[in-house]
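The data below hold one chain only, encoded as structure tokens and taken in the form predicted on its own.
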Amino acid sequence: MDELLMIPGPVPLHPRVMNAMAKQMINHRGDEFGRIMDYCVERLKEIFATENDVLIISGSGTAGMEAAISNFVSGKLVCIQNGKFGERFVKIGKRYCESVVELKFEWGTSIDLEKVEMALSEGAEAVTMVHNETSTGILNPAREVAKLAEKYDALFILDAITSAGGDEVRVDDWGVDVAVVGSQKCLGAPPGISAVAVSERAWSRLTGKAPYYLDLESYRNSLEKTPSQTPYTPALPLFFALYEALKIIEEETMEKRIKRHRMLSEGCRKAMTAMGLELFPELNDHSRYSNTVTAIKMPEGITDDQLRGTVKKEFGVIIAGGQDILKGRIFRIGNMGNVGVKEMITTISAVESVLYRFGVVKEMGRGMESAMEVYGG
């Protein structure tokens, strides 16, 4: 039995972006890899509604985050983390900063954007905030923040390694000044390859402080050679990959793929609402659920053991646990890049099986119902 991926990331790919990591190597300071990087830069630049350089790292999306970090930042730094990857900034963070303010919230609850204001009124180089926090499945407010980091002249780096390809992401409208995505996120692409949007802001303080391989003015000075091309050998097969995944974005088109991608969680929500369940994050008014991956509480009456472990063996759906201290009490569904109705009626059908197997579900059906009723069955 072929196993159906739904985690948040890395994501089935299409056998388009399969066939293009068979490709022979090329020369990569040649005009094929550059006319490869130009497109590629300019799919990317669509993606983050961005007029602002992009630059192309072979290095999974924690390199565009120390990127980000290190290149921008070196005195006083601010983290929201509401889950696992704001943790994950504050890890780098410590590693370049003179001093890191740890603005910790509850995992799964919304972040209090009064609390930002006052740790921000207190003076900061930069704030970080994940977008997309895929650990608990909660939609960060970007727009609240980069007005807050504005308004108090810190520079605004955002985490949208699960939101970019799959969500709104405007970073010019924004005011963003470091955005990240990773490739094997909502992009539909393999594992290996950041990007990082970068402002005209960002860019006259950098720190001189970064690592020689993240060393982001040596990748626009790259970028700017004829033919286009990278500071260092790039991970050519990623790089096919990732060219003709953004192919893929540009013929449905971001605004259809935005749409698909709510489309497909919200019907996930409704069922597993429909069947009893609770989902796992605490909104407020400034935020939302992720439209890329749902997070739902373990109910009683069954293990995580006893629902992944037999939702993965007997019907080959491989769905993702809780990480960290939410080990146990929460699983979730992916729903990034090319996944359709299809695999999502795979999905939440034997979810609904393995529950009322076990006695959660009292009766079968009403989660698909529920689930149709939005993906028009």
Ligand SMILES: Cc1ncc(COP(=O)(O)O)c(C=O)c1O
Contents of the next structure:
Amino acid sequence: MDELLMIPGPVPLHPRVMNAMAKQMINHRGDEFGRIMDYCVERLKEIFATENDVLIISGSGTAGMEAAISNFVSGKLVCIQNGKFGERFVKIGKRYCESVVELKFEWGTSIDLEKVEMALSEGAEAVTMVHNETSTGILNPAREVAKLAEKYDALFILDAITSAGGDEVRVDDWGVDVAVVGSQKCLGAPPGISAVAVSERAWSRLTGKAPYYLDLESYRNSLEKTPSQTPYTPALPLFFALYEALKIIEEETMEKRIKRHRMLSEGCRKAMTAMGLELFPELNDHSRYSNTVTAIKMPEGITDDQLRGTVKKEFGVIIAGGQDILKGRIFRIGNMGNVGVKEMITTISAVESVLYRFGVVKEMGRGMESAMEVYGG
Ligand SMILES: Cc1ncc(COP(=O)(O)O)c(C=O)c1O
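Got the form predicted on its own; could you also share the form predicted together with the ligand?
Below is the whole assembly, all chains and molecules, this chain first.
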């Protein structure tokens, strides 16, 4: 049985993207690669809504996060965290920065902007935040934190790994100094590439302490060559795939893509609550739910293994569990990349059927009906 991958990345690939990888290798210092690189940079600038430099790294999202910190911060770093990926910035920060202030909020709750302001008012070189906290299904307030960072002259480093390409990320309008995206999420490409958008303010604060492979100045210098290139041999098949994935985004347009992600996640949230399940994030402001992943509390009467195991075994649908402290307590459904109503409906009905079978849901069809109200079927 073909499996349907509905985790928050990696995502199922469009056949055009898969085919793009089955191509002969080319000279990575030649014109053809230069054209691929130029196109990818141009498209990523649109996705980030920025005129800033965009550098592409052969390395997953975490490589982009490490580049973001190591190139631009060596003194005091404030890390906002309300989930697993917020914590990752802390771990990276401890390797490169003199001090790291951990601004912790309970997983699944919103961040408190007053506390962020208080921390920044005590002085910091930079502040990090995860825009779309994949571990908990929360969209954090990037625009608001960017304003605070500017007020206190701190760089704003934003993990947009699971928002860019699926949700609004406005680097220039918001004032994000360093933004990171990963290929295997909303961009709809295979894993292994990350891209980093860097503002002039960030460039003026280069630490000179980045790891050799992640030194972004060398990426910028290589990009300025003719033809454009990368400092070290790029993962060519992944670049071929990224190029095609970005073509698909251009054809769809970012406006429609964002609308589609929002509609798919809204339908998922409505379906889950109509079945009597509870969403994991506790939010007063509903616009703070992630538009690319839904986190749901594991209901009474079924275990994680039973739910995800049966959904996989009987329907071939792969959904994600909780991470770290949330293991067994939540499950997550991704709607990133090129998935559509068909995939969401398949996933929702698989979950609903299994919950019905285990007696968790007493009546079949409520979830599907609510989803279809959103999807217009
Ligand atoms: C928000 C966020 N940040 C960072 C990462 C890490 O990215 P990668 O696994 O590509 O290194 C992930 C991966 O799931 C993520 O969801």
